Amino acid sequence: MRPIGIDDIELATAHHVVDLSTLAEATGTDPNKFRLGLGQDQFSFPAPDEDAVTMGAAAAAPIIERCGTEGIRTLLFATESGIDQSKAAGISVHKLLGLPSQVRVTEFKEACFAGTAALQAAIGIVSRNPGERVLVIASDVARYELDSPGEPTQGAGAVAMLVSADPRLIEIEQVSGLFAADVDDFWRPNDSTTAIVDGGLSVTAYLDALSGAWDDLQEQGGPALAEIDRILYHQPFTKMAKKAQLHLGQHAGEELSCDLPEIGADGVARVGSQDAASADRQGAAGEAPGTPRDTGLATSTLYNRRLGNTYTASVFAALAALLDHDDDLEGRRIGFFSYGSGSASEFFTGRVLPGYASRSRRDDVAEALDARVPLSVEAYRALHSTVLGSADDVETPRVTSAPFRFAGVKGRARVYERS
């Protein structure tokens, strides 16, 4: 059977950024509660003319430019920031990207797990017809009530992936570990623009799902922990990935490094004095007996700690960070743990393919993150409180510098256009 996996990947985010040190000052909070307690420095926030559709299209457009549209007969859009109860957000993206009419389009929903569900569905489609390619988009805006515990873990971003046979980045391996349980740790009712969260229960449910998915992976004949070189986790906040790493190591009986990036005097997160690749090599080679094995945890959090929570895109933003910042991945096995509240989860693995480093988007991502326009706390709160309904025709102000924008509502339908 031909290998199937991720042939290309791209990340996009929103126009604005909220610095958590600014939010901390405005609320009389110790900045370390956010920086160290949550592992977050910033979060992206959409302009009035941005949403999950525009970010998803912005992530997918460079892939289309690089790879063309030939063979793309499916577009799967994963989100929990849906724009309509009936029409898939991917239909609007399909038009914005100028894709052919001969494309199946649908939307996946199961909290933050939906991106992985879409990826696995894409692999199934390609396995049936290796000549086809599938465009998978995971895009979300995480919103919580003002002054709530979840507020500093908001965020916005999208990851697009092209799934194909004979991929150039990651070959996804066939065995997966699965776990599902009905638990009310996080949800967003139809009449609410913000999520409802039981923080303590959500952490417990996440870790229970990690144990369950890992155990199932082992029962299905998946690789042992020692055979996995790097591990990526869903990151609602990056400190959660540290909790997960500690939990998995204890559960599977191996000591894993739980170090997160160091924060310099300039407030910038860096992966220690030793680069990530050499640290991983040392851990893999066992050159320092008794030293916890480094599986790339710190490197995988570099983008998410600046994006905030991107829901369905989170674990794939971690993948993008790892691919962009670790130069020793060729042939390495990566473990992915994907969690969606409510809950559904999966632990799967993939192999990094030769030549991946030549496709790094590191400089482009850094430029995009640095280009975000800072919001004052007052301006951010005003935007947060602005909820656009569908009863009246509305034109949104032209703000975003991204290639696509949400132009407003006309006849109770959302209108999108190229910027």
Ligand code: CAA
Contents of the next structure:
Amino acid sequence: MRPIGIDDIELATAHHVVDLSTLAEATGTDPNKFRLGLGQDQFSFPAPDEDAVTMGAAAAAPIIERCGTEGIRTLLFATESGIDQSKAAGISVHKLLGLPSQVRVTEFKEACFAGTAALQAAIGIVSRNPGERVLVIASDVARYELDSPGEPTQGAGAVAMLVSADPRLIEIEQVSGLFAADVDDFWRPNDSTTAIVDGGLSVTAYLDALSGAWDDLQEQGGPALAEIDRILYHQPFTKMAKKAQLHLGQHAGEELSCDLPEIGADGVARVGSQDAASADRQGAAGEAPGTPRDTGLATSTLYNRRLGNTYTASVFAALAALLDHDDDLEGRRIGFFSYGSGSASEFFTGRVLPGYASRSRRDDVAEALDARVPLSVEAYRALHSTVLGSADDVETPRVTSAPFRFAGVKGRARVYERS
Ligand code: CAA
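Having looked at the form predicted alone, could you now put up the form predicted in complex with this ligand?
Next comes the full complex, and the chain you just saw is listed first.
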């Protein structure tokens, strides 16, 4: 059977950034609580003319430019921050990208898990018709109430992936471990713009789901822990990935390195004392006996500690960070743990293909993250409190420098345009 997996990947951020040191100062919090306690430095925040649609389209546009539209007959849009109860956000993206009419478009929902559900559905479609390619977009705005424990774990961003046969980046392997449980750890009622969360329960529910999905992976004949070279986790805040790594190591009986990046005096996160790529080269050369095995945890957090929680996109933003910073991945097996509150989760694996390193987007991602426009805490909180209804026609101010924008509401329908 032909290999099927991720052929191309691209990440997009929102226009603004909130630095957590400024939030710490404004709220009288020790900045180390955010930086070390949660493992977060910043979060992206959307301009008034941005949402999950505009970020998703921004992530997908470069893929369409590079790879064309031939064979793309399905667009799957995964989000927790959907913009309509009925119409799929992907329909607006389909138009913004100028895709042909002959495309199956739909939206996937199950909190942060939906991106993985869409990826697996895409693989199923390509297995049936290997000549087809599927565009998978995971895009979210993570919003919690102001002054709640979740506030510093907000974020915004999107990841787009092209799924195809004979992919150039990662072949996704067949066996998956699954786990579902009805748990009220995090949810967002239809009439609420912010998530409701039981923080403590959400952390234990995540870890229970991790061991449940791992056990199922083993029962299904998946690889043992020692056969997985790198491990990526859903990262609602990057310290959660550290908790997950510790939990998995204890559960599966192997000591794994739980180090997150070091924070330099300049406030910049680095992997060890070196740049990320050379640190990973060293790890691959073999650790000293007795040293916990390095599975790329620190490297995989480099984007998410600056983006914040991107819900459906988070585990794929971790993948993008790994692909962009680890130059010794060829032939290596990556494990992915995807968790969606509520809850549904999956542990699956993939093999990195030769030539992946030549497709690094490292400089572009760094440039996009650095180009975000900082918001003062007052300005961010004012934006957070501005919730646009759909009852009246409204035009949004022109703020974003992204390629697409949310122009406003007309006749109760959302209007999107090229910037
Ligand atoms: N210096 C260093 N560390 C400090 C510190 C300081 N001055 N002050 C506190 N800390 C540490 C604490 O020791 C703690 O560390 P551990 O977790 O290792 O014990 C950490 O900072 C967090 O502090 P608190 O325990 O006081 O917790 P909190 O009240 O800040 O809440 C939270 C943390 C529950 C995660 C909250 O941010 C939250 O509700 N977030 C949203 C929900 C969430 O992300 N859940 C994750 C699992 S669910 C999921 O994954 C789906 C999803 O995307 C939402």
